[in-house]
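Encoded as structure tokens, the following chain is the form predicted on its own, with no partner shown.
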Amino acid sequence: MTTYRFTAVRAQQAPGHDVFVFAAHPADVLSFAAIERVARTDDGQLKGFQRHQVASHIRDIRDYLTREDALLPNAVIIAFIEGVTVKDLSDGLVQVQIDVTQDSRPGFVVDGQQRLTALSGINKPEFQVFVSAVICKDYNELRQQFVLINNTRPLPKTLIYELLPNVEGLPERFTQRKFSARIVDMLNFTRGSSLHGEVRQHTNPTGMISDTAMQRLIMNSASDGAIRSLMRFDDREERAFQLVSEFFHAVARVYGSAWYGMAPRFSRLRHGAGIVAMGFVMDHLHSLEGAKERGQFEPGLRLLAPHTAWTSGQWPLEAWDTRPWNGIQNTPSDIDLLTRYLVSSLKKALRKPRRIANG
């Protein structure tokens, strides 16, 4: 048998319960405390509680943990039935003894298994987590208390967003959406923007436009498209603000009835499906026009106008698909479809003015 002994501060919370914290080394939570996960047994009986591990979360945390001045304030929550006693110490104080035998370890992890996995594989021996322990009657509370600590409500998506381009040290898989995130940003707040106020965020609730949608356009855009040409200079973000609020300041010129003032209900133009195809018609214009400033963007809208049914009417997606004007949902398929329509009608629409000219 091995004893783990710590000394903890203890919190006064509901009668009959320990509930304590105190620093240790993630070996040593492992050693004491389980990571049960949810299955079901042969007669297809519940056993367990955890999630399966989420590898690319893993490997975000244990690449932000190598880091030398990585921190980890946030405690893991272990939680145990039996194999632990509790000494008061008096002034809030508590020894607090583990028993670990060769047959089982007397805790659960209820939350921070993500991390404590991330932390089995890094090479750092004077690393410690706060461990907070609460000691549960039976096994029942025990999946009550990790049932309550996990549905806690998640922060909001717009919350997250508008915070991340004055975040620094993320983990890589931010880089893109930090990017878009600051050009939504300058969008939606500078005065002279085409977009300025319309982009609903957690500060701005009452703007109409989805913000992921636009963080979509700029990342399609920065990947393959226009905005993609402007990653190699310094002032690479107020190019690309500028590229996008001249081309929405022509989408408002050119579209007028279909874009000012209206909710996406109303128009697919403001929709999310509306929103991301445009950033495809923008990235043509940019490529095959050369357009950079609202009046060279035009031409080619009002080219491509006559074929869009933004309010009213039909779009003939293909052959087999017509759909009312409001039948295109914010959805991969439908967003992919209505692109492909408007880019094929802008390249049509392109060609033929020429063929007229060429005689």
The other form holds:
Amino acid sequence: MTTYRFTAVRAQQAPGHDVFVFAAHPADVLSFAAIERVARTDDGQLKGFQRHQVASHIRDIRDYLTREDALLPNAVIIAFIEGVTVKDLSDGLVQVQIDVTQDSRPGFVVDGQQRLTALSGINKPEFQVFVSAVICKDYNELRQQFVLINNTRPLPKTLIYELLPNVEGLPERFTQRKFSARIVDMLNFTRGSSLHGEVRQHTNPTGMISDTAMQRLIMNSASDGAIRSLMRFDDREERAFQLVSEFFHAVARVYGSAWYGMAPRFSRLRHGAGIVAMGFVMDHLHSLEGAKERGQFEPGLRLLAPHTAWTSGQWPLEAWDTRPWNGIQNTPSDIDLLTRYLVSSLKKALRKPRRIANG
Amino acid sequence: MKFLYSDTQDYVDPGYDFLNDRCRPGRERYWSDVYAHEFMDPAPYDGLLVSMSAVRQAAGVATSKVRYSTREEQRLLRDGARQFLRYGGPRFKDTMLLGDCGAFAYVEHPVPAYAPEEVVEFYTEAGFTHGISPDHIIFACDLTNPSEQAVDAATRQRFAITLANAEVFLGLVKREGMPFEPLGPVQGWSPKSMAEAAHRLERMGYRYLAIGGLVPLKVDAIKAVLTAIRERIRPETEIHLLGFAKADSIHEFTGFGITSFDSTSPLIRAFKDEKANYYREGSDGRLEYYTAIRIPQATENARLMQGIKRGQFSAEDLLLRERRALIEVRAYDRGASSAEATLDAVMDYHQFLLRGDGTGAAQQDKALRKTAALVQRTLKHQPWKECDCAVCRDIGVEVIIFRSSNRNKRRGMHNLSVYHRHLSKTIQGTA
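Okay, that is the form predicted on its own; can I get the form predicted together with its partner chain now?
So here's everything in the complex, that chain up top.
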């Protein structure tokens, strides 16, 4: 039998329940507390409660915790039914003794399993975590605690995206999103921007264009389009902002009635699908016509205009797929179809006048 | 004879961290990655084939598996396939870039998913050097040569569609000023009907034919088809074999005047084959194969995750065994562990890939013994130590570990390069 002793701080909460907190090494926590994953016994009974490990989540945590300056202020939560004795010291302090026998660990990890797993895989022997412990009277109460503690509502994605531009040291997968969130911020809050006040964000609820659609446009262009060619400059943010703003100045001028003040449900141009698809039109005009400023985007957009059905009419997307103007939804396959239709119509339209010019 | 690899975005992260199983920090998919022809010198193929159905959703086919995102498709069309595949410059001058429709994607469909106009536009914009007219696969090949009346209407229709498309396609390519060399696709239900199709394509004006529907056929059947075709067409008419799965038997096909063929099998077998995962050139000029050592990631492998979710396996326990297997294999490579201890550790983890599959303990034990024998052979011969290709030099023993795309695709690239060298020798040997 192994015995662990900790000095802990006890909080007064429900009568008859012990709640206390102490600091411990992750490896020790995993030796006195088990991660009971949810499963079925052979006769179909439910056992355990924890979900499985999420490899990508653990990797993100590990990446962060490997850093010298990494902090983990929130506690992992361990519940006990037995195997723990609590002795009063003074001033709210208690002496906690945990007895671990050969074949069972008395504690159950209620919250923080991914963090503990991440920590157990890295070499940081000095690193301690807070353990917040609760003693339950039986397994049912323990499972109840698990549900209550984990039944939290995650932050809305759009709020996280709006916060991103101002947060440092985030996991890799956020960096692309962060760049595009930053450009959307600039587009929405810079005077003179073609999208000034137009994008709906947490702090701008009256905006009409979806912020995630605008971010998608920018991420597409930054990974495979016009904005990618700007990434090597120090002032890439300013350049990317200018490019997109100029493009939408031209869009507003050419498609005025489908643009100004229109809600997405009345104009597909302002709808997520239209915004993302028009991003590819921007990339195309930039790449093949060298367009950077509104005056350079306009001629191409004018050539495209007769082929569009933003607010009425029909989209002849393919020979066998004609849809009413509002028959395009904000789904990847519809965006793909609309994109291909717009870009290929544009290409054909650009080709025609040249043929005439070349005689 | 040119060997074309049919690419479906097969690139690897050159800075992959094998010890921690992580991509290099800041790595951007595709942009930071390298294709086999960038990673290896000489390039392990003579050209690339890109299927339209891998790039563009096949219309009306809900299950069509597109590999390219909209933004990648758009960039490929803007920049051209050569730039997209980073297959340009003097090093790859004169290499073949062949476009096809990827008829497998719409094989269940009554008609091909792309019309000739759309295909010509696609090939032209992507800047392919060669392009195949949209065909419609006929699968069954009957060596008894039944007459046209004896086959079902659907087969006759596929035959007719393929030829009618080819006629329209050729007209369009000519009207566009031959921006690429057109290939006429041969489909048929028998050697004789395929020879007839080849003959008609030649009469339309095709000088290069692509023989389809070969994938399920045995070597002898393919030979019967090629013999029949060669008898009906001019000797100078060129032949491409589409999706030639019998690439290993290429030495049996040198007499048919084949200009080119495409195959994915050397790369695919690195991670799809039951046991032939790693290629080696044997001393007798033939290819030999080794099984790769399967050490999948415990918390990412679908099979293991199922066991974990059902409560059959403990994630923590699997992680320990996984780590031990990796440590042993690497130690063995350094000479710091024995083959027996390594095999033990590998099989101790490997058993979980079988346990819980419901086949029963006797079946599982049998399968485990089989695998153990294959792994033992791989361990004993250490084929990765003899290979001096860029992959094996770079990552050593990691190449033989069956685990995550960065190892598995690298092993595939190694196979491509072994295969390509084997092919050159074969051709020289028969010339």
